Structure formats: C-alpha cells, structure tokens
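So this first bit is one chain, no partners, the form predicted on its own, shown in structure tokens.
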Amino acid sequence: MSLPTRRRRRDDPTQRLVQQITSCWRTQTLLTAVQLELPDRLATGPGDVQQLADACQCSSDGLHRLLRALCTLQVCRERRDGRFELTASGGALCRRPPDGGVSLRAMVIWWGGPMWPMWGELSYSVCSGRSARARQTGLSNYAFLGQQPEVAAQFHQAMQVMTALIAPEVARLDLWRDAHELIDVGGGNGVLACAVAAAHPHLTVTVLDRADAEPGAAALINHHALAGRVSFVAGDFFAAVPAGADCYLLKSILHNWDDAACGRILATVRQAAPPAGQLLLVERVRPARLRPSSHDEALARTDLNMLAGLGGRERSLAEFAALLGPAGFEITAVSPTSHEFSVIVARRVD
C-alpha cells in the first residue's frame, strides 16, 4: 500500500531554505561512499547489499540505508532485484572514472576531510576577518601543509581536480602559439602545466610550488612522458620566480591572499618578466551583483571559503585591474571558461 505524497510547489521558499539549512548531510554521505569504495566497487557491476556490507565490513541494515541515500544524490539507483548500480555521474566519484572523464574523489575528501571543522568556524571569520584554519592550527598561510604530509597530500589532489576541470580549455587558447616558455607560478601538482605542454610541443614550461606538491609533480610529469619539457622547482613566489620567461601563469593563486599579498606576489612577477612579458590570471571573476545561480552560488561558496581558510577573496574584473596596475601590468583580454574561472591576460607595461 502506497502512502498519498503532498505536493509542494517548486518555488516553495520554505522548503528552499529547509533544503539548503541541511545541506551538510550530503558531503558526508559522499565522504562515507568514497571511504568504503562504494564507487569503484560498484563500478564492476551490481552489487547485492550482503555482499558490499561483507566487503566493506560494516553494518548491513547501514550501508543500505546510506545506498538509498546515494540514489536521492544520483550516485546509483536501485534495481528492481534490490541490488544497487552505478550512474554515469556515480562514476566521477571512482579512481579512475568508467568514461575516462576527472575524478571527483579527491574533492570529496578535502571537503568533507580537513575543510569540514573549518567552515563550523565561519561566523568567527565573518566577525574577525580572519582564517578560521589559522585559528584553529595556530599557523599562518599554507604552513599547516608542512605540519601535516598527509593533509598537503590531500590537499594537491583536491586542488588537480579543480585544475583538471579547466585544463583543456585553458591548453586551447590561441595565445600559447606564440609562447615558448611558460612559469606556472603555485602550479601545485603540475596538472594545467601538462595540459599546455602536451597540447602544445613547442612549449617549455617550469612548475613553481611548495616543495610538498613535488612528488604529485613528478608523478605527474612522468605519467605524461614531458620529463623534457615540464619541470618543477620547488621555491616561494613571494620571493622569486625564474626569470626571462614569456609568459607567467597564476592560477587560483592571488584569491587565497589580501590586496596587499597581491601586490608582493606580482611584484615578484614583474621582476621576472621581461619586457611585454604576458601574464595570465585563472580566476572566478565576481561579478557587480550575486544572483540566485549556480555560477553565483560557487562563487559565493569560494569567496567564505577563502576568507575562513586564508583570509583571501574573489574579486570583480575592476578590482583585479586596481591590483594589475601598480604592479606593472594592463589587462588585455578576458575569456570566460564552461566552470566558474575566467582567463585574465595581461602584458607587463614600462
């Protein structure tokens, strides 16, 4: 017997905030699918709920539950034989996806991992104007990755996925035909300095990070056969960058710092660049007014994220222009990317 549902309308305001009030449930659900391998097992196949319980050691009448939970987020469905599949969106989710498309499985446990006691700190951020993270580990900056291997490791591998998402766009643009040496400044595991390199062979290109992101580097590197052409030093951008190069890259770096930090950093570039050198910014752009959007929603999502983690921001076009100017640099073009991030290109002027 089939209990009569009651319909609510779809632009109940009510029922929004509801949703969104106990959104949290959701990045914990994903968290324990990733954790058990749920994923990657189901990858194979159908599977029966005895059967994964025994696999991932755990409660059967639990896992079951958290399963129904999985189908309401898309990640699988359940069969009429009771036995649970993977979906196409599911499969994201893998270690190496079905479609051969980006995991997502990294993000998931950096944000339901060491980002998640971060954000219960948020209103302290809001009222302070300062990191949650600083005040919760007592350091500074990205100096908690060098306490703790294990959270830097996590941390580059969440970081690929958002590079991976935009890489073949940013690999595609016209102006990499007339480069022929590229500095990715922060470039962490290396994943966008692969891209551009391998779309194009003409390309020399140098990754400046930490030196915890070297060994996802050189994997990476490797993996890609670019050992030639890409390679990676580790060193502190506040303090200098290799110089000469024709082309500088920052991406997602000057939104984790305050206005001042900015200035340091592209000063430091500037140094380095020569004459007429490009710089290129890859950065959510934040536009006048935020909207009921999903695109507004992330960048909203990213703006507190930086403010509680390093007590940065996302910025507008006009403010990253006030920021390019006294530094030495004029914005040439703007391209927008299908994800949140625009390409900002701008020349060193004299």
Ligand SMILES: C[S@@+](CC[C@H](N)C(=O)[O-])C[C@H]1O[C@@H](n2cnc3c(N)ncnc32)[C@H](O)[C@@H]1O
Given for the second form:
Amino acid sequence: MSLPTRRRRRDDPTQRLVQQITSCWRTQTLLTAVQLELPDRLATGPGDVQQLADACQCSSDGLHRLLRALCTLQVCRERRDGRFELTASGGALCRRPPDGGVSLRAMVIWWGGPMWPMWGELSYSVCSGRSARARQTGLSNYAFLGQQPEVAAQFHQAMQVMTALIAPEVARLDLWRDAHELIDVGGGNGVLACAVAAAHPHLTVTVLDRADAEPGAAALINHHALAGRVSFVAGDFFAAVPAGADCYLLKSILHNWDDAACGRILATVRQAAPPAGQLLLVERVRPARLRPSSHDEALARTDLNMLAGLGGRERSLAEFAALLGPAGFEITAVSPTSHEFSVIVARRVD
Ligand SMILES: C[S@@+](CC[C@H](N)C(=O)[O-])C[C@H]1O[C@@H](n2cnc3c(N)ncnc32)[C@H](O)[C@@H]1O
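What's the form predicted in complex with the named molecule like, now that we've got the form predicted on its own?
The complete assembly is shown below, putting the previous chain first.
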C-alpha cells in the first residue's frame, strides 16, 4: 500500500526556513559517508547493506539509514533489488572521481571537521568583530596551522579542491601568453601554479607560501612532472616576495585579511614587481546588495567564514580598487569565472 502524498506549495517559506535551521545535518551526513569511504566503496558497483556494514565495521541498521539519507542528497540511489548505487554527483566524493573531475572529498573533511566548532561561535565574531577561531585556538590567523601539521594538510587539501574547480578557466586566460615568470603569492599546494604552468610551457612559476604548504606542493609539482618549471619557496608575504617577475598572482589571499594587512601584503608585492609587472587577484567580488540566490549565498557564506576564521572579508570591486590605489596599482580588467570568482587584473602605476 502506498501512502497518499500531500501537495506542497511550490515555495513554502516555513518549509524553507525549517530546512535552513536544520541544514547542519547535511554536512555531517556527507562527512560520515566520506569517513566510511562509502563513495569509494560504491564506485566499484552497487552495494548490499549488510556487506557494506561488514566492510565499514558498523551497524547495518545505522548504515542503512545513512544510505537512505544519502539518497535524498543525491549521493546514491536505492535500486529495486535493495542495493545502493553511486550517482554521478556522488562520484565527486570519491578520492578519484570516476568521471575524472575534481574530488570534493577534502572539502567535506575540512568543513565537517576543523571548521565545525568555529561556526558554533559565529555570534561571538559578529558581536565582537573578532575571529572565533583565534578565540578557540588562542592563535591568530594562520599560526594555528603551524602547530598542527595534520590540520594544515587538511586545510591545504580543501583549498586545493576549491581552486582546482576554477584552475582550468584561469589557465585559459589570454594574459599568460605574454608572461614569462609568475609568482603565486600564498599559492598553497600550488594547484593553480601547476595548471597555469602545464597550459603554458614557456612560463616558470614560483609558489610562495608558509612552510606547512610545502609537502603538499612538492607532491603536486612532482605528480605533474613540473619540477623543472614550478618551484616552491617557503616565506612570509608580509616580509618579501621574489622580485622581478612580470606577473604576481594572489588567489584567495586578500579576503583572509583586514584592510591594513592587505595594504602590507600589497606593499611587498609592489616593491617586488617591475614597472611593467602585472598583479592578478582571484577573489570573489561582493555585489553591493546580496539577494537570495546560490551565487550570493556563497558570497555570504565565505564572508562570514572569513569573519569567524581569520578576521578577513569579501569585498566589492570599489573596495578592491580602494585597497589597490594607495598600494600603487590600478584595476585594468575584471573577468568573472565560475564558482563566484573573478580575476581582477591590475597594473603598476608610478
Ligand atoms: C585561502 S589560502 C589560498 C591558497 C591558494 N592561493 C589557493 O587559492 O588555493 C591562503 C594561503 O595563504 C597562505 N599564507 C598565510 N599567511 C601567509 C604568509 N604570512 N606568508 C605566505 N603565505 C601565507 C596560507 O598558507 C594559504 O596557503
């Protein structure tokens, strides 16, 4: 016997709010799936609940309920024979997605793990304007990663995922044709540096980042067999960046910092850049007003993430121009990419 279904209003505001209020369940459901390696297990073929439960060493009832929940999130679907199979979107949670796309696994581990306690203290950040993570860890900005190599690796892997999503678009930009040497300032694991270098064999690239990014960067550079043209240098972008390159790239750097710190980073870049040097910012550009859309929701999420995590912020184009002007740069072009990012091109003004 099937249950009668009630017709729902198309956009019921109460229903929407209930979903928003309870939306934390999704992050932890995805995290549990990834921790149990369910996407990878299902990537080899449909799975039987008891066999999966035995392989994961967990309760078959609990696992059955998790799999049903994952069906509602479109990670897997239940077949007529009662077994569960991975969907195409669920494949993105595998270590190596079957379709060859970017694995979002590291992002799930970061958001469901080290980021989780921070959001519980968002109200502290909103009321004080200070970083909740700094309050929780007793360490400001990136110092907390320096103390915990495992968490640092998780962070760099999660950043690598987000950046890999747009790296092909950035690598396709026309401006690389005329460039010779690129410094990826705060380039993390070097995913963008590797994508640009792989697409433009005439370029040499240096990734400058904190020492905790080095193991991941070395592995990625070797993986892409780019050791001859891409190198990693450990350093502090508040102190100095390698001089004389014709292109300086800062992806998701300025949004980590308040205006004063951004001014200090831009000053070191300005000091290093030759007169014809170009500055590229890859950042989210905040519209003047945020509206209910998935694009603006992502802006709001990352703006609050910056507030609670690092005391940074997402900026409008006018705010970027106001940061760049006093540092001796002016914006010459802006090209939007997917995933809410834009490439802001600036040149030195003397
Ligand atoms: C949000 S991540 C962006 C990473 C990379 N650009 C990307 O988008 O994938 C910020 C990066 O800045 C680096 N960073 C933070 N403080 C730094 C400093 N003082 N000197 C050099 N790098 C720093 C972090 O280690 C991290 O890799």
